[in-house]
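There is one chain below, alone, in structure tokens, taken in the form predicted alone.
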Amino acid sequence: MSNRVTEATVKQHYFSLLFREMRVLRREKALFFALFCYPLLVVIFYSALLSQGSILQVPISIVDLDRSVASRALIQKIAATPEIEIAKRDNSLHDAKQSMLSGEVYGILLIPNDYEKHLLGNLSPEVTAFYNNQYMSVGSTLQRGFTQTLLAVVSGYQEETMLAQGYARAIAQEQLSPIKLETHTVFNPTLNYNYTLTNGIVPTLLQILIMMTMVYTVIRDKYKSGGIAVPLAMANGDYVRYLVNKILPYFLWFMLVHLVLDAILILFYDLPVRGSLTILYVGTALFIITAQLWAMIFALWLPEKVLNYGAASSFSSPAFGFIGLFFPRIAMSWYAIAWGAVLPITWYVEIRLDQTIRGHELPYNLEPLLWLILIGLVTYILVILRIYLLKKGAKRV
């Protein structure tokens, strides 16, 4: 009995352009790197990067002129503070602005020469913090821990100030605050950067890879001898069956990678998953699937490679700007809004967020499912159209 493998053969098993894929993914190397190696590399760095979750010790300079009891006991409620650490003490505010501009701390604290004085009299004393702002991260944390301590430490004074006038603590504490305000910080009250960034960078590092590989194997067939046409031919001429057989050993991996980052970020970080999970790997494969998609309409309707690379990279590499995790959306440009709009990236990360943290249910989750839907349709068509195109021998580019 002979095993030769026909024509006819190739075209009745669906699958046979898949094993033709994954025989390639053996031999190309630099797309074994790119599709194995890399991306568990980027989940890994990535995770491991941000473990610290949140923003501690930042270094100061203190510029104490007053060098007092009151000063000193000032200072020792600074250094208690969490997000700050007091680096170096500089006799001048020159001094501690040099440090500033030389990178060696990130704010300054200076403490005015009749700060006792001004205290004991109830006189307002007036003490003035510096904080970078250039690093808007370190600057709130600053801004957070200069606020909280300095509140604290007059709020402190003016209790000890009228029990010793004769008040009743009781009495004391509601005069110094007569209004009671209440705030709770929801959906990330531990404040971790590790599960806002960790959800926004890579999963937007894993686009660019999705398309990248995605563009490379079409290209692969698109410029060799007969074009799209041989692979399309495996598939008995059937677009879809193409199109599956293209895309799926490319889709799993992708999908397993977004498993081995969960699972790090949930055993090993803590991150809490408030929502349906279901949910969250439904928009996992559409958001995958819809940036294969997006790859395909670069890599078939331009012509020569580095305009399918270059268009490809330039659509996905700038992603992290327009997902709104730095910038609000609401406050971009008309342009910028549209961009992010016409990104897998922008919607998923909305979903990754609600499902984790938030803790959206499936009614508020519909948005981003719908334009994750309505992105992959019209990749969908376009893609096809090309294919339609290319199989008749058009010439459109």
Second form
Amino acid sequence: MSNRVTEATVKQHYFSLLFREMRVLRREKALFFALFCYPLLVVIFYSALLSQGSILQVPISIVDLDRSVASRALIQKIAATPEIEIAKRDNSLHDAKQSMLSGEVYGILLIPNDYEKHLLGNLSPEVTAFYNNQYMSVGSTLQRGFTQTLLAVVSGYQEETMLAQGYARAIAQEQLSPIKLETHTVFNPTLNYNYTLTNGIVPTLLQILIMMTMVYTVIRDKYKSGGIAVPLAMANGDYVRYLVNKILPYFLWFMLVHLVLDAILILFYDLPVRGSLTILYVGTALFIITAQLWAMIFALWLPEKVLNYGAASSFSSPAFGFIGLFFPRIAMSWYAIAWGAVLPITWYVEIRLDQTIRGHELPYNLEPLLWLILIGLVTYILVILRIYLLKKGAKRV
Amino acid sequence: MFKVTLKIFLYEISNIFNVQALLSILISGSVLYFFYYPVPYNNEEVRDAPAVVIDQDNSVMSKALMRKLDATDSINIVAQVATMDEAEHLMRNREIYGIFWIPFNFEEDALSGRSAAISYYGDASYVIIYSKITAAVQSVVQALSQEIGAERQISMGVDPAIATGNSAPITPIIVPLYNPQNGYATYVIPPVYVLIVYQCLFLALVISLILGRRSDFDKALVQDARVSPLTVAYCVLIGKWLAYLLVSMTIFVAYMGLTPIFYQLPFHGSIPDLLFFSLIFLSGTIFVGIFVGQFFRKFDSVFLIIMPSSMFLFFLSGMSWPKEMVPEFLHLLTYLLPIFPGITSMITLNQMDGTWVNIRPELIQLIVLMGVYSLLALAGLYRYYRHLQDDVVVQSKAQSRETIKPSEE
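Since we've got the form predicted alone here, give me the form predicted together with its partner chain too.
The complete assembly is shown below, putting the previous chain first.
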């Protein structure tokens, strides 16, 4: 009985609450799963899902009504497009549309009757490509593939005609495209989805988990008899000490998860780190802390468990729409932009992009960092205020 | 038996509207998400993405080109800057997403028969903006190039008809189907709404099972030792199913039917189709919920484990990442839950004007899932009520013994 934990020793040791937190982590199976297994599953899941990086070989159907040498040549060119895979041949547009509706193909290329005849007669036959834009990511890939290939086919024919008309190849090429467009794909030259997607989605999902685990541990204190005043007394009545003890174990773990995520992205998927890792991790730390403080606000200010969880999950689950990684923020209404600005993830994703693929030097990433600090300060004040009020209320009782 | 089922049905219905956790998830949750989720996508598509021009040529043609770029839907030329450094600074600050660089002698080259080049730098870390601007630039330059090319050939003595033919030997027409205006909301809202209804219903069921566990109502059902637990389990399954089906079908049909009106999305479905489909889809969901709910004991676990799974489900559904490219072991997961065929078939029926023939494999999958999960749910409930009955009977025997004892003394 000599090493019995007394109230005095609890109060004396700065991290006594932290040890209590660790014991909770060991005991609660759901929390253990959400904290230790879930984030790693998320990281593995998305790296596996998006391992190919960009969408390629989208199945389409070909409806060749001409069946001539010229139409076959065209089909060959289409088949050589990396974005497109000819999965089916249908005899009519109707059949092809049915294949599209059944989800077998996402696009249709229609070569009309008399294609060759019209081509040779200089009558400019129409070649129609349909793509399923309800599946927009696939649709835009197909659109790109179709456009590039068909334009290349056009210029190929043009060159041939001019050669036949007796021009030299060099002159012909110049005549045909008097203006050249040089496209430079900045920051993400291979248009790799993994860089934007994994960089954005995984932290969004981690934000959900960061907030949920925090809500769990805070309301565990809150709804016990004695409420928040008990652990607060264990922390010797010191708010900061209470918060540090509460946040620290989860914070350290999620930092580690981010490290694993970055290690996978950098080592296996060649994610470039053109900025500084230091700033990236300052950003990561700020992101985790602000998300935790937000979770505390929902846990402390709202009554009822279901509201605590509900609010935290409605805050974090649809966040992906607001960060503007897919649908850009410049196209949103002002209230959507404003809502996005209070979400820690919005700024964190900017920091991630800045430090990895965009490679910015210091002045450029100040804005998102400052926003995170601002959100952190405001949420911190609100949390402290609420703890103060709860403590005061508890004393009166 | 019918009476018991009816009693359970009424009890569940009253629970949905009286227990705060169920009410806020199933009813308030779905109403809230209906308005909250689409907020970022209200404007449907990217218009007027900001871009700058570095015009070193300062000629009539370069100005015309600039005007044409500015006149497109997707590009808004916000400024003209002098150096690449300046432009780069703006792009890094996310003030602009495209840079057009028109070099010296642009007009001269174009008119004199040499190739003139313009450079376009697009910020590809935002893929949608990038592809929007790129498509617009390509079409503008293409049109201008063809114009000049044809003019030049005519001036060289080529017959005008042939010259225009030369510049267009075939006419490619590229047609987007089902989402012609390339709207992001049209793309993302319909599948996500199916997912929202599914998740709300699923969560509500799991929570109802957790809250109802070993409740007095459940104990009363098996109080009588002569009642077979299998019968009770069957009645509970049917009662719960009916109650939740009634509520969730209302929500589902409201969601699917009101969305196109409220957010002006394409819609080809009909109410009878929706009713029939939701009957199968939601029944499957309810049975999955009852089955899975058996494994949860704590209210908190639901939120820690089920809530964060929504984004996994969405990414596996094939809407944003084609199902053909999902690794095989992950693809197998899509056979296990009704949400995956649910999303695909709702898209086919409502957005793409498909018929039941087109979703036959999905329907078969849904019906099989419904059957399998109903049996699993029944088995789970049977196990639970058998244990409960044992406990209740033992308890009541002990109680009756206690009450008898004093009278003996």
